[in-house]
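Given as structure tokens, the chain that follows is alone and in the form predicted alone.
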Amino acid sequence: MKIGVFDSGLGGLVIAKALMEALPKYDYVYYGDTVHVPYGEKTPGRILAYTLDAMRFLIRQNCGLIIIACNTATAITLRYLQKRFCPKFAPDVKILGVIIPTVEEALKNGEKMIGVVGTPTTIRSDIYAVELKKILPNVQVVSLSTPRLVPAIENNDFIGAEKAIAEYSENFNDIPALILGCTHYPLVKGLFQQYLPNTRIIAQDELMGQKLFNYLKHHKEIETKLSRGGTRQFFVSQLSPSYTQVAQKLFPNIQLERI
């Protein structure tokens, strides 16, 4: 069985690259639902419907372990997928998200105040504050919706992204740690660090490879079922020149298949 990676757009490619570099021996299938990007401004019902379609597609590709490399989809759908969808329709499939590993990483240095940036839906869900306080009840969480970033990144408009980050960063000048709560944001993490030089930036591409390694180490019943051909397949629901351009920077020899 293969490892599936799902996102609405370019952010999932960033996470897929991190996983493939950390654990290159496994077979991977990536699916980006680019026709519906960005998820961060969709209703929960729409996000659930799109994510269910993606899960069914990846399961048909023989994925036994699926990583939802999207904070919005993780926030809205993961519990339903784990508690209801998989037990009924895919009992042998495991689905993981990106939020809990990020929360664990954010708290490892003991900061008492943590910032979070993310899409409007992720921030409205308050999932980061909830999960952070489960582990450290007295932590102060400062959350900010950053809706201009995903469209700018998807359109390869990094000048526009920098202007937005310059404005958003003013809210975090005195905060010691900042979670980039969207998998698109590692593509601009250097800009966040530039405008917040004294802040620890928590970017999901830097932690997910080790987190998956640790997960498989402690779940041999899953690890032993994964195939080891080192293959990579990349599927998207829509292709655009800007998406292809960024994808080729991440994976120079990428072959994107539209479904």
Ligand code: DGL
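This structure is a prediction, so every number in the text was calculated from the model and none was measured. Definition used throughout: the rigid core is the maximal C-alpha set that superposes within 1.5 Å between two forms. Numbering follows the first chain given and starts at 1. Compared with the form predicted in complex with the ligand:
- Core-superposed comparison between these two forms: the Cα of residue 243 travels 2 Å or more.
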Second form
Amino acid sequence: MKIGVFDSGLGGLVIAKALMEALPKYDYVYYGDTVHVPYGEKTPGRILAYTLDAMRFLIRQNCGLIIIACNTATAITLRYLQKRFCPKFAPDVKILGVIIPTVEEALKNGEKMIGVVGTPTTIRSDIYAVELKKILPNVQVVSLSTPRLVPAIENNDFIGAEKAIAEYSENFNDIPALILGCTHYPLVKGLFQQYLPNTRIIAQDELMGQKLFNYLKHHKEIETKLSRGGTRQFFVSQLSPSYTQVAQKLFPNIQLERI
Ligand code: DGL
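With the form predicted alone in hand, show me what the form predicted in complex with the ligand looks like.
Starting with the chain above, the whole complex follows.
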């Protein structure tokens, strides 16, 4: 069985790369739903329908462990996938998200006030605050929807992204730790750090490799079923020269296949 990595688009390649670097021996299949990106402003019903299609596709590719790299899809669908979809349709498949590992990382230094930025849907779901408070009930959570960032990053507009980050950062001046709760934000983590020099920035590309490593160490029943050919396949639902360019920045020899 292979490891599947799913994102609404190409932002999740940052997370896929981190996983592949931390655990290179396994076989990986990436699927980016580029035809429907961005998920961050879609309704929960649409997000669930697209994510279910993506899970079925990755399962057909023989993925037995699937990481949903997209925060928005994790926020809206993970519970349903784990509690309803897998038991009924894919009992041998394990689906994990990015929110719980990020919350664990955020709380590890004992800060009592945590900031969160993400897409409108992720922030509206309040999932970060809910999960943070499950572990540390009196933690204070300051959440902010940051809708200008995904379009700016997708368009390679880092000047626009910096302008937005300068404004968004004003909400977090006195906050000791900030979760970047979106696949695209590791690409601008340096800008967040620049505008918030005293804040611990929690970026998912820095934590997901270690978290998956730990997970597999404690779940030998899954780890032993994973194939070890070191292969990587990358699928998207829509292909364009600009997507290939973006992907090549992270994986110079990448071959994107359209499904
Ligand atoms: N992948 C999404 C997330 O992590 C960001 C892009 C989108 O809105 O689809 O929330």
